[in-house]
Structures are given as C-alpha cells and as structure tokens.
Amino acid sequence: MRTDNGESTSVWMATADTPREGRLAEDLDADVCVVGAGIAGMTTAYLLAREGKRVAVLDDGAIAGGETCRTTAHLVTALDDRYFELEKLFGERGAHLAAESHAAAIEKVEEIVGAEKIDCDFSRLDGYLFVPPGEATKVLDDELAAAHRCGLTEIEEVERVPDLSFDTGRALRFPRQAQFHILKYIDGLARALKRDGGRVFMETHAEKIEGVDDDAARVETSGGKVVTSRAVVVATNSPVNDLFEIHTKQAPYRTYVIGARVARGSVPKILLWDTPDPYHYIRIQEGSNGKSGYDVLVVGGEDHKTGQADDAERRFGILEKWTRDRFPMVEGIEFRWSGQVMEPVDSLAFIGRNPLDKKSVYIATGDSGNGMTHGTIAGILITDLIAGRENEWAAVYDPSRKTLSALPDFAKENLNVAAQYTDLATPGDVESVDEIKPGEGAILRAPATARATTARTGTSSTVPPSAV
C-alpha cells in the first residue's frame, strides 16, 4: 500500500463512500459561500443552513477528501496542548474558554446525530492520558490541577488504565469523550445541507477569493464561474487566501497512523494518548474492511514538521512495534495513512474573521491535533459571528490575536523554516547551461537580484510566505 498522502488508504475511505456532487456550471449567488468541504466546512455550511441562509460549498476535490478522511476522529477535552500550558498563553480565563468550546463542540456533534438520526457510530468513552515507564508523572498533576480550575472536574486520576494488555502506571480519566466514523457523519451533513437548500460543488478549484466590501465577497473559480456572496468563509486546513500573517503563526506537522487487525472485544473500547514527543494516541473502530468478528485498532503518532523528513517507512515501522510491543493480540496491520496537522504557535485554532482583510471574509485553520473538536467550534462559532451574535470564544480563536507568551516559539518556528532555505544563497553546480553536458543535470542558481525580481513580479517564488 502507498504511503503519501495522496494514495495511502484510512480506514474511513475503505469503509465508507461521501457523495459525489457535480462541478459549479454557472455564476451564482449565495448569503455565504464556504471554501472547503472537511470538518470545518461542511459543519459550518450545515449550521447556517439551519439559519436560513443560502449556502454554497466549494472544492476542488471530492466532500471530506482531504485532511479530513485522514483523521483519527477523537472527539475530545483532552487536548494536545496541556491546560497547565493553555493558562501560561492564555491565562486561567481563556483555558476554561477553550476547555468549553471543546466540550460543547462533543455535543453540538451529538446532537446533530441524534437530530440528524446519522448513522456513524458515535459513541460516548473514556479516554485515558499516561505517562511511560521511567518518565516524570508530574505532568499528570500539574494537567489534573488545570483542568479542575478550566472546569473539567469529573477528570480524575486512576492508579492505571483499567482492562488493557499492559499496565500503564497512573493515569488520568477524561470522562464522556467520543468518537465517530468521519465520513459517515460528513455524508449525513451533506444530505441536511442539501435538505435545507444548500448547495455542494465539488472538483470546483476557487482561484481568487476577495472581500469586495465588508458585506460583500467574489470567490472566482478555475472553470470561470464566480460566486458572489454576502461573506465567504475558507475552511481549506491552511488558508489558501493569506499571503502572509497566518501562515507565520503556523506550521504544517505529518502525522502517521495504523490499523491493526485485532480480535472483536480484545482491546477495551477507549481513547488513549501517551505524553512523549512525538506522542501515540490509539482508539478502537469496532468492524472493517468486511471482515466480521474483527475491530480495527488504530494508532497514531510519530509526527514531524511537513517537508522535513523523508523516512514515512521507518515511522510506520516504529508505529507497528509500538503496537506489537504492547497489543500482541494484533493479527496484521490493515491499514497505512498520514495526514497533515496544522499547529499554530499558541495552541489554539485560528477562527474568525480573516487578518487584513474585509470583515466579510472569515477562516478556520490551526487545527492542532484536534481537528474534529476546532472543526465543529468553527462551524459553531462562524455561524455565530455571520449572525450578528455574541460568542465569548472569539477572542481566544481571533486569528488576529498576539499571544505574547507565544513569541519565542513563533520566532523559532519562522527561524526553522528560513533555515530550510539557506541552499537558496548557495552558489549552483555551474555558471551557465553551457557547462551541462548531454545526458547530464545540474543546479543552476540564478543571481539574487534575478531571484529578488521575478518573487517581486509574481512569474515564481523562491521564498515561501512563512519565510519572509
């Protein structure tokens, strides 16, 4: 099985189909048009349909076709950023916020399955946050603690995690978490969505999106159709229409994930999630793959910065040990995928209206380990804001936001990436074409002020955004 990201397999896709929506045919007009339909998207359009409001979804892949169908679909309160750390960015106030939003967004996913009646294995679980043998428990105290002041306070600490095939030593219990199958639940959306006079497009690439005023948007697309629209909402991972602010403040990490064959019932139904960087986390999907009286464990970790490792075969096989090493129940590894997790510097989502921009253009990005959770708060809280109400989470996701306490990590993360391009003032392998022998290649690097001029006229770029 191939293992980039464009043809590797989840267990979502081989058990599951989206529907298939037609291309955008002519000009259209909409209250809100929504670019991109993952998570974010496809929550977002769902909840202001329900308002009323007349909304068009744009992409230029299939509905859920992209970091979505490669999550592992935790729904959670545990994040990966710890609430200790939360209340040192954000201070006491603005970690409960963030633990709030969280929790409801859990039960704005619940109550869509129910009103719904979408049939995507949800369920309610406890998930468990360990430490590994040999390692400081204080992490467990100091998150325990932040999370009571945050308003979790039916997270407790257990001596271990209870019926697992190893002991995981002390542990802390986050009650009333959940999972879903993603694509099962996004199917559900879309018929709502097109219930309530919503309209999908997909194999749509949107080529210029703009704030014509702050009550005006024109989302021109490839095919030379246009959108225009009383906002536009871009729910594409990473914005494709910021040029430079929000791309400075984060930074694409691949994560990697399994499924393993195991035994119906031989691993407790939970969440779980060890404290190592990079971390693992695992769940269980109860059948797959046509295979009765199996479950699919599926595990994940291994993560890096995007573009800078090239070994997706190595942390497979670190993957499957730390599987094997602590499940040998596991009877064969069914499935292969990565996916991209986009981390902003301060922890928390980007969600709100765009930075430099008109107040009629509103993004969703930084998903930060907890895509399914800032997906829904995205649908929740855009909805809210396109409404015209209050929502007391905005201040904490405004991508415009400058976390103080967050400036050493944000200098290091564009240091790091300024330092992947050092090659660019190297000189080449040679002067001229003319030095190239037939048969042969070579690093002909142009001169700076060559380079300078045509990043200026916009023919190519040498530097990403993020570097500049």
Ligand SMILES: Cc1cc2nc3c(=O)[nH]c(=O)nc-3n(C[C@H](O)[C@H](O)[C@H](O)COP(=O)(O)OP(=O)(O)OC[C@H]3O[C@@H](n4cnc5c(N)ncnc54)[C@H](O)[C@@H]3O)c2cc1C
The other form holds:
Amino acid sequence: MRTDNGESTSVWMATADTPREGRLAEDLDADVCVVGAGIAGMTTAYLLAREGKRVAVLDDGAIAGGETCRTTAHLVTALDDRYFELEKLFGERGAHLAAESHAAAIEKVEEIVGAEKIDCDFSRLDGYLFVPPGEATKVLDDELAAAHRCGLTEIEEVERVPDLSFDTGRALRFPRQAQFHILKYIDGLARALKRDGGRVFMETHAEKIEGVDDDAARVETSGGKVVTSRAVVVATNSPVNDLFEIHTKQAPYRTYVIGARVARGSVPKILLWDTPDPYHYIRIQEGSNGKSGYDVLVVGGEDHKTGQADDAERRFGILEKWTRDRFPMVEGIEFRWSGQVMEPVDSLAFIGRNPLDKKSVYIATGDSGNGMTHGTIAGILITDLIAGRENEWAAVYDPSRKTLSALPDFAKENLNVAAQYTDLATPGDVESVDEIKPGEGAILRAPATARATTARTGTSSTVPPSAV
Ligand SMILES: Cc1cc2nc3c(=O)[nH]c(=O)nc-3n(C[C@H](O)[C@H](O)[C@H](O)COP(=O)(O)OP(=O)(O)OC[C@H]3O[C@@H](n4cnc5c(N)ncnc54)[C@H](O)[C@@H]3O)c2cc1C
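Moving from the form predicted on its own, what structure would you give for the form predicted in complex with the named molecule?
Starting with the chain above, the whole complex follows.
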C-alpha cells in the first residue's frame, strides 16, 4: 500500500497499490522513450506498445506518483473551460474537434478497460453543470447552444439536478460522462504494457533530454545510464526539457479536495460542477476507508495560482463548509489532499512536437483540470504522430499553435507569471530539497549556472525559466 503524508493522501492512494519497478541499471535502446509515468505517459506507452514499438518509460518517482494519484478522476466532455469560449479561440471547427477528442478519450478508456479486463470501477454516468442560486444563468444558455454546435447534441437543460439534497436550480445534463479509480486503471495499463514488451523504470530521473536529430533522441539519467531511442515523449506534466516556450503559455494552479464519509447511496452517483470562480466539483467513490455501508463523497475546488496563496487550511475549511451546507448526510471527513493543474492560456492541452526542437521530441502538457482525457488524447495523438498517421486533432493541440484571439488573456497571464518571476530574485522558499515537507512544493533557488530543477515531493512545483 502506498503511504504518504496524511494531509495529502488521496482516496486512490488509500485504496490501491501501484506496481513497483526497479530503477534503470544499464544503458538501453528503445523505439520510444517516455519520460513520466502519469496518465499521459502510461497511456502513450501502452498505445505505442500495442503497435509493436519497443517502449521504455522512466519516472523519477513512483508510477502515477505525480498529479495522477491526486486527481478526482472524472472523465468528461463537460470541459473546465466553456465551449462558447473555445469557439472564440479555435473557431467552431476547432471547438468541435476538442469536443470530439474528449468524447473519444472517454471511449478509449472504456475500450482499454474492456480489452484488458481492468477492474477499476469504471462507470458511465451523468454530469451536471449548475449556477448557484441568485446568479445569472446566461452561461448555461450560451454553453448549451455552443455544445450543440460542437456536436454534443445530447446535452440538455433540466429544471434542477435530480435526487440531490439541495435545489441547484436550472442545470445542464451531460450524459455519458465517466469516472474510474485512477490507480487501479494505471495498474492495468502497466501490466498490459509489460506484457507487450514495454519496460518501466522508477526512481530514474531524466537529467538531460535531447533530440539528436529528427529520428533520434537521447535521455541521460541522473544515475548516469542513457536511453537512446527514435523518439522521446516528455510527459512530465510540466515539460522539464523546455525552459521557455511552453512555460510562457501556461500557469500552474493548486486545487484542493476533501473526501467525506456518507452512508451508501445517500448521495446520487453523478458528477456535478458549479460555475463560480473558483468552482466546486463532486463525485462519489463507492466504498469507504475500510468501513462497510459507506461511500466517499469527493469534493474539489478552491483553486488558486500556485505560489500566490499560502492558506491551504482556510481553503480546506471552505470546501468542508460548502460540502456540509449542501450534503447534511456527511458523517466525517476522511481525506484531504491537493495537487496542481497546468492552465494553458487558451484552454487546451499542448500535445505534439516540442516547439523549436528536433522532430523526435514530443510533449504532453497543459492538462487544464481535464488531464484524464487530455492525457488519453495525448496517448492517441502522439501514437499517431510517431506512426506517421494523420490525426485531425493535431492542429488544435499543436504546442506551436498561435491562438491570436487569446492574446489579451495571454498578456495578463504572463504579467502575472512575470510577477512570480520577480519573486525568484529573492532567495527562494527553501535552500534545499530536504526542507520541503512531503506533499508540499516550494521554490528552490538554483545557482545561476545550474539547470532548471523541478523540486517535487509528492506534488509538483514548477521552476520557471528565469529562475536559472
Ligand atoms: C486535485 C486534482 C483533481 C483533478 N481532477 C481531475 C478530474 O476530475 N478529471 C480530469 O480529467 N483531470 C483532473 N485533474 C488533472 C489530472 O489529474 C492531471 O492533469 C493528470 O493526472 C496529469 O497527468 P500527467 O501524466 O500529465 O502528469 P503526472 O501524473 O504528474 O505525471 C508526470 C510524471 O513525470 C514524472 N517526472 C517529472 N519530472 C521527471 C524527470 N525529470 N524524470 C523522470 N520523471 C519525471 C513525475 O514523477 C510524474 O510521475 C485533477 C488534478 C488535481 C491535482
């Protein structure tokens, strides 16, 4: 069983094991080297191995030990950023492709679960988006119309979310969303990957990731061993190989989750989101922490830009109050954890060839709170790109895309990030990695000549390029 800091133990960590693997002990040659064993890296590795590629996965922690084990594991087409906004940024066709790709990702997970017989509590269910009472509901009208234009024609309006202990008022129903137990799913992927000849190495830090030419790459690990390959996929959540291009197009946000004990069946098995900023989201995980007759009501929200707030206790408190006000059947809080999502300036992930690099280097980043589907899309899309197949999603996820209409927000986001960079002129939060408590992140001041370092102890914290 995985152990972790009590404050940062997710319901998944408490209820499943993930496979243990050894570290890389010798130089290796592979067709594709995947750096990062979260959902993006493991899905990519699995799909490539299904196609007969020799795949090596490196992770400097445990399999799924990054943000993936801290997710709430909704699989949705009800994206965090609205379709009417995506239409403005990507046009009707681009927003349509986004909707199609997330729906296809849910189907791909369902297909893999079936084909590999992965017992991971996967189920299809309805998701609902509601506006808190007293607030304008135009957002629902706009989203319904845009979602229909994007091909999600089964989404409909309901007078209130059914069977809940509080009146949500008008809401949108998104049918055929899904949820699963992420660590059981990743365990299944890892087993299938190894069956297909894939190799996974834990505690193996990729120190230097290099496109040697357009069909050769090289990864040097901190233990001195080297993986040579035809292509490398950097699936480290925040790309550790790219020190500028992508980091100026996205910003890290911290998000908080509690898991509350409720009597089995007392909260309907649905997904639910409200619309304030920051918003709240819920799901039910059947079964509890060793107690029979209970479920865990998982509630998340209270996001803030990483490094710009230091009030986790207050945010957990607000989440608990929000939950108890609406779900009086809560009998106790069993879990509290937090993690980080990367918010791209124009809402969609960056998946594909690394900008300004050799064609052998691919990245997957910018999960935007929809990393379960974005990570699966990364697997599908990067596998197609490596196999030389056309994929019409490529342009909307292209890490080199220029989404001009996003520029005002882009400037704002970067001013904000720039403000964080000035903080880095200070000595940093800590002097050494040893000072970072399990489950927390901090800015580690690197010497001027050092390579950018991502200091992670359970959750990640990005060190922007100007830190070095
Ligand atoms: C609280 C919370 C709730 C969320 N809820 C949802 C949800 O309901 N639905 C949804 O779709 N998404 C959700 N997300 C987002 C989703 O969980 C993430 O986007 C997703 O798990 C990220 O997966 P990943 O593979 O990109 O990254 P990670 O899981 O972080 O994997 C990256 C891996 O790279 C490794 N690594 C990093 N640097 C190196 C290096 N130099 N060498 C070797 N290895 C390295 C790390 O150890 C890590 O294991 C949520 C996120 C959080 C934090």
